[in-house]
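Read the single chain below, which is given as structure tokens and is the form predicted alone.
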Amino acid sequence: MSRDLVRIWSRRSRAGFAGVAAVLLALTACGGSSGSSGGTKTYTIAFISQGTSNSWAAQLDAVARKTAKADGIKLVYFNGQGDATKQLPEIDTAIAQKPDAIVLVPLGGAADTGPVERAMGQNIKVILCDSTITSTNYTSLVTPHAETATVPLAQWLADKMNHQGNLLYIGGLPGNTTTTTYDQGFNSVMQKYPDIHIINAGNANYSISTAKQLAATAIASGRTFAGAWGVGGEAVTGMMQAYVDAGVTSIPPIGGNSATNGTMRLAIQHTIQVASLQFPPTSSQVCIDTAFKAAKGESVPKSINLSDLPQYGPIFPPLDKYYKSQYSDDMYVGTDSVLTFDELKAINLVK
């Protein structure tokens, strides 16, 4: 991909929801998207997912298949159950049949790193998506900056508790890149503010069942909060609800990350303040495509940085205008931007 097609997506970024339509056009327009690409040959990608471990996941390989369908592509799927131990010898299996290329959403960072660099010597194109591992050596980065999109969040944050009181964290995936980008940005800004105290209450693992309990644990202490951070959309609607069953009736402000249909209607049902970084699964749309163009040994940016695009930026209330009542819960805003109601039907996210 050239530096025009980036800097074509940059001017788009001001385009709202429109941006990934054309982000897309873009692609086509350099070839991205266009089949077979006027020869016989059809095109094997290996998608090494994240698996069927929770919404996102499942709204991320829709994507992924209907991109797939829409480029001409055979895609393969492997499925990493949400477990980077699991995925690990998935890689190894993508490998042993020798794709065009392989998009890869990386669960364990410096675990990967072995797999993805084999098969980078064995000229297999890798494409990393949404996560990196803990070496350069990738043929390309889909991914946005957490590390940068998160940090005026933890500032919304910090301002709501005046800059000092007890913060109740949950964290996400441990070992998972994008767990730690968002901590980056989280704790550049609380190192900021020595009155914030952090009570650090466990990772959740992208779950929010598990989020639900940690929180409700912490609750349970007797400890006040002045303040609640969720690595992902799962710990903050955990924390939520573990609020809401509590029968506290002022839940303290919450920041976090991926914006759910579902955490737009608690904090609307509940008035609780919520802000959160959008970011939709719609990013294995420009995943599948950079290596589409990999495969057909075309140039793609080292580095795609989505937040770019204004579908992962951030949203603060009042949070009316992103809830969508006739989506589930398990909507990721900005999904519907891709997947039409049939496809988000299909996936059982349509009430």
Contents of the next structure:
Amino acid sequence: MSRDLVRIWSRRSRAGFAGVAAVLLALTACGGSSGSSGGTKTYTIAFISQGTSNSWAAQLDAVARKTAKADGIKLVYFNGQGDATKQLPEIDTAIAQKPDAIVLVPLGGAADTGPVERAMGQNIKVILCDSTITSTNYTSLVTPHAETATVPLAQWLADKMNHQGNLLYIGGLPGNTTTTTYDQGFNSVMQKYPDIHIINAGNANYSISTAKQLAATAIASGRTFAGAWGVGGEAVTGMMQAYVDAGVTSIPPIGGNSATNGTMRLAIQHTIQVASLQFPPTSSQVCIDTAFKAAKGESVPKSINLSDLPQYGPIFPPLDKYYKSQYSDDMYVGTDSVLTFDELKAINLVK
Amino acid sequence: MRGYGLPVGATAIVAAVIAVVEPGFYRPANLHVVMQQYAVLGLVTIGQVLVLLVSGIDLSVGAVMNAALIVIALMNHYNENLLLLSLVLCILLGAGVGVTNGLLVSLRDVPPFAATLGMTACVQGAILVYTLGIPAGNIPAALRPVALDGIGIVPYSLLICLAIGLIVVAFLSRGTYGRMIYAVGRSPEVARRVGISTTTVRVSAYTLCGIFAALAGIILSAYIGYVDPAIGGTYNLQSIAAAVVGGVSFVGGEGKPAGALIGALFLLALLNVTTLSSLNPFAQLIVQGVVMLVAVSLFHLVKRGSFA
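Form predicted together with its partner chain structure, per the form predicted alone context:
Every chain and every other molecule in the complex is listed next, the one we just looked at coming first.
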């Protein structure tokens, strides 16, 4: 009896093992979840995002995930939580996973330099997305040339101000390289006009509510502003909302970046002259594609200028053609060039 | 009045200095803006004081404010008839978070810092899961007059804040509840021996703090008028700073809500003046930091002197 059982078990177990082995072989032949076999490899890319902080980052993440899926990449997500100090340990954790490449959206230009250099030292390709670090030791930098992209906007604003008067300025995120380069472009124009007096109301840290509170205070100070400038679409939106709520009938021209559907709506609704930079968070598509190429060993450019792409560039009035009433205020102008209606709907961007 | 001496004195000195350095502060339009912003910070600070008095701390007020905005925006996306219901839900949500915080601290002995920080992560996480980081919706137009309109330059939101402040001051200074709050904060063991339910008192303090944070979130949503999911970001630390500047102790059982409200005014005036001054933003931070350090140090010096 017991011998019969052993024989039956042995037959079943042999058949079972054979079945499992066949499944494993089949899986391996298909590429499996990771690793390489039969010439096919699933590449692992660590995506260290700005993270759960604002809708720009959420759209950036959505585009990254879509691109990774299309490329057949295993994307491992690291959440920077919109804070350079919280992002730093995430970079180290990502390096420890030994991915084939890292796509980093740097929140602290100086702070991120060390970890990036450590990753490069371990032969991990590092693609910097939308912002840079204080070293050139990385694989590729994918960003619009913020300094040059900002110049036509600042020039438009200076011209609208007739090169004189007070200019209300609200900054971005201190230490963030995108903020710094935007400022460089803005300052390169404004320093030509000594009669324009820049009144610095503070940094909004890419927050609409902070920008609104700063702008409301500046407007209530009794100064008259011939123009306004905001670093980040959030600052521009906050300033517009502050002017509207303060009941100012003649709102000065406002320049800045990046253009959101809400910026367009407010500008059209309240007849505000706004010039803005179309800088949608679709850059992660190029970043992931570049990381994929670099991981495969293909050569990639050291610098990729997103400003050359059609969905990037300055936007000047009239703004009607940029406003899409079917989408929510949070959609950045141009995001719909990469994400479909259904994909936008899935991330709450359809009204 | 003795406990209010320093905050009142400091505010009077600051008011005089402001009149000289930045007279634009006293323009009615600017005072209106200060009052609008004060209504929010004042409400959060009142709640924070209650928690600090029972030797706790609440780091979830910012998250509750964010959640209030999301509830309002989502519920009124297509139909503004749900405004009242959404406001009630905000209050219930704030109360729920507060009750949970209180129970964690009282019954599970979780340190207040950890309990409320954990609650922040839960609330923020729930917001992100629900909105995917992109909250749709609008702030209803019917809500906005709460923050934008008022009597003369005094916004309705400030009247709400001051009314609640007065009620809390009255309860803490004259009523049984106030005596119980201070007793639990000074010595929970002694409070227990004299028959006070420390759990009930603590839970009630956290619950009120959650409700006031939700109210502040509603008022801030009305003021900002735009869906910003990080609306409450700075209020955790600002409310604690306002309370400490106003003489409320971290160890519990010491300090008065009116002092904290004056501390909130001091803090907001400082932020407003540094913005008006159009100093370099980095220099603004230094000025704010130095003035706050001086204020708190001065308070502790005077307090030590008065007990000597």
